[in-house]
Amino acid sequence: MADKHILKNGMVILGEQMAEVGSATFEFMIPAGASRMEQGCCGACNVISDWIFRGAGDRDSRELSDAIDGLGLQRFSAVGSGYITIGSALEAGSLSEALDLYADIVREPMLKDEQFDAAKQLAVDNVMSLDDDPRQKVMIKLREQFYPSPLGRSTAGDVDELKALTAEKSRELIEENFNFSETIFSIAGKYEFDSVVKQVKELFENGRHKRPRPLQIVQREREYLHIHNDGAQVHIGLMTGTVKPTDEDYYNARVAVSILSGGMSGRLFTEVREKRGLCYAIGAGYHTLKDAAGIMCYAGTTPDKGQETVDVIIREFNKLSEGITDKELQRAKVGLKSSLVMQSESSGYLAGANGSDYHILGRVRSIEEIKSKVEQTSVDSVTDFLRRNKFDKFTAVTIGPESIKLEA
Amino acid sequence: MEFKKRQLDNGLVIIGELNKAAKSAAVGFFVRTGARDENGQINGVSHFLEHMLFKGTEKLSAFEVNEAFDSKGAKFNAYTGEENTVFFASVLPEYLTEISRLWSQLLRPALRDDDFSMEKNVIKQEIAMYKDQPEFDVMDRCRKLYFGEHPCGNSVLGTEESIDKLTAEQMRGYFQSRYAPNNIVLAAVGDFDWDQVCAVVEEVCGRWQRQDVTRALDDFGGSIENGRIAKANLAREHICLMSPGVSAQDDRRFAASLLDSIVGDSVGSRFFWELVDNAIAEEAVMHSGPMDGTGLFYSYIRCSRENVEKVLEIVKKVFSNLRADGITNDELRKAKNKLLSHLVIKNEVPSGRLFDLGLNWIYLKKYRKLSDDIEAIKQVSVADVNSLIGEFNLSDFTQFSIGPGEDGS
């Protein structure tokens, strides 16, 4: 059962303890995604994510680096929709040292000019790098296409807007969403909850705390959008809506995706791959943000192969609302259930998971709890959800050398 | 952590490394062959072969095999690499004996023609990808400049032109040839039962024939030539360089993995001070690649095509300076706790363990302990990772990019 406080200035902190490790991983959410940032300043947050290490309290940035890699942190940043997390895997004698090192970093970055210009050329790298890469490229734009704006907005960014971004400008950005009061620190491992909760306290309690920006959610039409690219392959991203975490039908939506690509045996894998061969990667997954969710669907196909593997895969999604078999279900519960408790050995994965569960839901979900809810699901249940929630609606992207159509 | 080994009749090695607190277990079967124990008339065979093995035995179907897998909840998946090809599984511990049995099965296919025909197409599809994904092409165009004829340079994936050519009847010879049972080592991690395990290894693989497999295993110095070829779709040069390094059987591969921290971590090393916090690169990383007999550091930059001379002077100064300089006391001391907390959390998990556990079996012929990779890493000296400089000269590189201009110009 994950451990929680919360400080006086709003700020959440969550642990999980793990009996037979040594090590530990802690991230901070920082309010501060892609969501987040102003018009016009699309992509500040990775600036600002690279910009914080560059010197912090006391040490430059050199000085910083160097104490972050003497104590052996395996250290990780990643910029989503709400938020920028931070945080490290590391031995756990060195937790301590790791949590003052983290706290002058988000709390007190040094944000010189002089470091400014190669933070943003790095995330204006990063933006054009993307065109070399189309498989992330194509998921990115599709989360872009399929989430109300700003919420799906690009976590890499525009590269006109970030080359238009100034210091100032992004010092602006840290005041505002730096918020104390909206930040979660989630640890799992080996740790001592009462020091963990007394140190962060003594770090946070009296820092930054504002009420967030309220966002303004604008509704998007779905649509399909080809990127020319004359590759090898054609990469194919569909999208289409279905339950949030917080829904009644949550379950029985995830037992469904997993009919749907959860193995091997999956219906997708097994009709596009396997059958047909038109495709070496081909999968759909569950995806979320806490306003809106939808399952995400990758393939990737030579052009002579994209139009039929796009006719394959929506008549799959079509299918599943004509029922599914016992054994089906069977499988994709000991899926689900044996994926939980593997990924529950993993610190960093606990850590992630129980951070993103308490931003989603208010609160932490035990694994008991989720074995017991995939449990609960049945035939009938799922069937009964797929009928009323038919997945016939869907956006897509494409990069490659040729566009698909659609099926109405 | 109780440590087990057993080998049946015909050679096959079973080992276990138990670890009853663990709440999964982890199995895998590492065969010692792969792309450079092929011939050009059969490139890409073991990595084929290996998507062969899931389409099943002479009583199992694809989809009875993708099911069995997936209704114990398995994580299941293979790779094949220049000189193994490994198939692995994580599951609840309840389960690891009937995966084991699985995957025992499994090693010996039925190869049906009608499935090998179905699967070239995806194997093609896997090509295809792989083009789009230029840090990967560039390495594999690397590796081929930097070994010429030496079979290491063999492309794990084949061409299309290679698998289009690939008859059934070459990939039975080839099975024969490389999977026979003094070839291959079953690895298990976790909680599990041993003597199930064991037992079900050997009914099923106890009656496979041992033979003679061999592999040359000439070290090879590197070319040092220098290649480029052009893509229009592209907008950054992805560059790869390769010199000679360690082999796995070297007791300075630790000494040569502390190097490639000092050299080219992501983040905190020389090539990220040099050429990644100024911007001059997006991405500048080096690794040391022991293998069988032989060994590589190799380099993967990224960057924009205006800044590739600037960024290959840098990489040239960063090796010369070590080379006349060596390391200091504190990067040694650095590259150790972020090598050892790595190492840590890793094999903390069965599916992490198993691998360094097989694969110490397979190159080393013997059980390591963590503690005994611990104790190594931290007994490495400034003056062996400076001796390891002076041996291997990281300016007499082997170079290949991929970058934006006129195709094939």
The other form holds:
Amino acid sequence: MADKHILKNGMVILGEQMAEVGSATFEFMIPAGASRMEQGCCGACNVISDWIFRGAGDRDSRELSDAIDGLGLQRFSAVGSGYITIGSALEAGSLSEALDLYADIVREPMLKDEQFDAAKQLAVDNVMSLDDDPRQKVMIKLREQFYPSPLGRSTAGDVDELKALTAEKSRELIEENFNFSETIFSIAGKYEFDSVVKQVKELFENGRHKRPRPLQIVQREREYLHIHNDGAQVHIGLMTGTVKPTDEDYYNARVAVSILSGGMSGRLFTEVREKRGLCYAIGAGYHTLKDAAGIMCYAGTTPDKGQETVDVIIREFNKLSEGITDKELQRAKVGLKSSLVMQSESSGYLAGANGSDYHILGRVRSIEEIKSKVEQTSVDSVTDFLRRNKFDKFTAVTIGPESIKLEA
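Swap state to the form predicted on its own from the form predicted together with the partner chain:
The following holds one chain only.
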């Protein structure tokens, strides 16, 4: 069972002890993700997640980098729809010093003007580099088209809005969104929970505490978007809605997606790539935010095969409701449980999964609970779910020389 403590200001502390390791991974989930940024500031969260590491507390940028390296921290950061996540993997004996260091980064970043332009330029370069990575770009645009605004806002950013971003505005965004009452701290590996709670309490309980600010969610028409590119390939992103993790059919949905795209024996790979030779790459996966969820699919092919590829993919989605076999079900269960077991051996995975669980579900699921829920699914339960949840609406984004027609 995961450890949990909630500070008086609302900050949540989660922990998952791993007896056989000598390391730990921790992360801070700070409510300053892409959907939290003001209109016209798309991508500011990427600038912020870099800028706060360019000097904090009484250390300038070089001194902070030296301190991080001196503790042997394997630093990481990520930007999601709701949160900026920053953290480190480390040898367990360095945990207390690392927490002090990260407290300075979160509470007292220097935010010097002379460091801002470098952080902003990196964010601009990252967006522009997506032109060289159309597979990633098409999926970012797909989420943007599929999810309500601002939930689907690009986590990479918009070049024009980034170029217009100022240091002053970024400081305002930090002051507004670095709210400890909504922050989740998650740790996994070797640690002593009471000591962690005591230290985090001393560092953060008296920090920024604000009433959570609700997002103004606006439903949007899920239109087809085509981005013209004269290359020899077409990159296809398709997405259709499904149940959220809070729904009783969540595990039926996960098994259905695994049957559709669970490796080389999945239906998409078999039908679209192997039997018909329509594409060189294809895959689908479940994707969720707190307030919405969908099944995302990517296919890479040539322009002359783009339309047929889309048609066959949608046909395979719809054929699922006609029935699945027990062999497919068992293969999907084994794949899901095997992946879960392997991931659960990583402190980084557990820290992230526990934080995500708490954000979405308000609690942390155990590995045993997830395995049990997967095992409880049946041919009848998955088929019944699919018949009650038809894939009748698809959002599509393509990048290539020719567009496609989306009829389903």
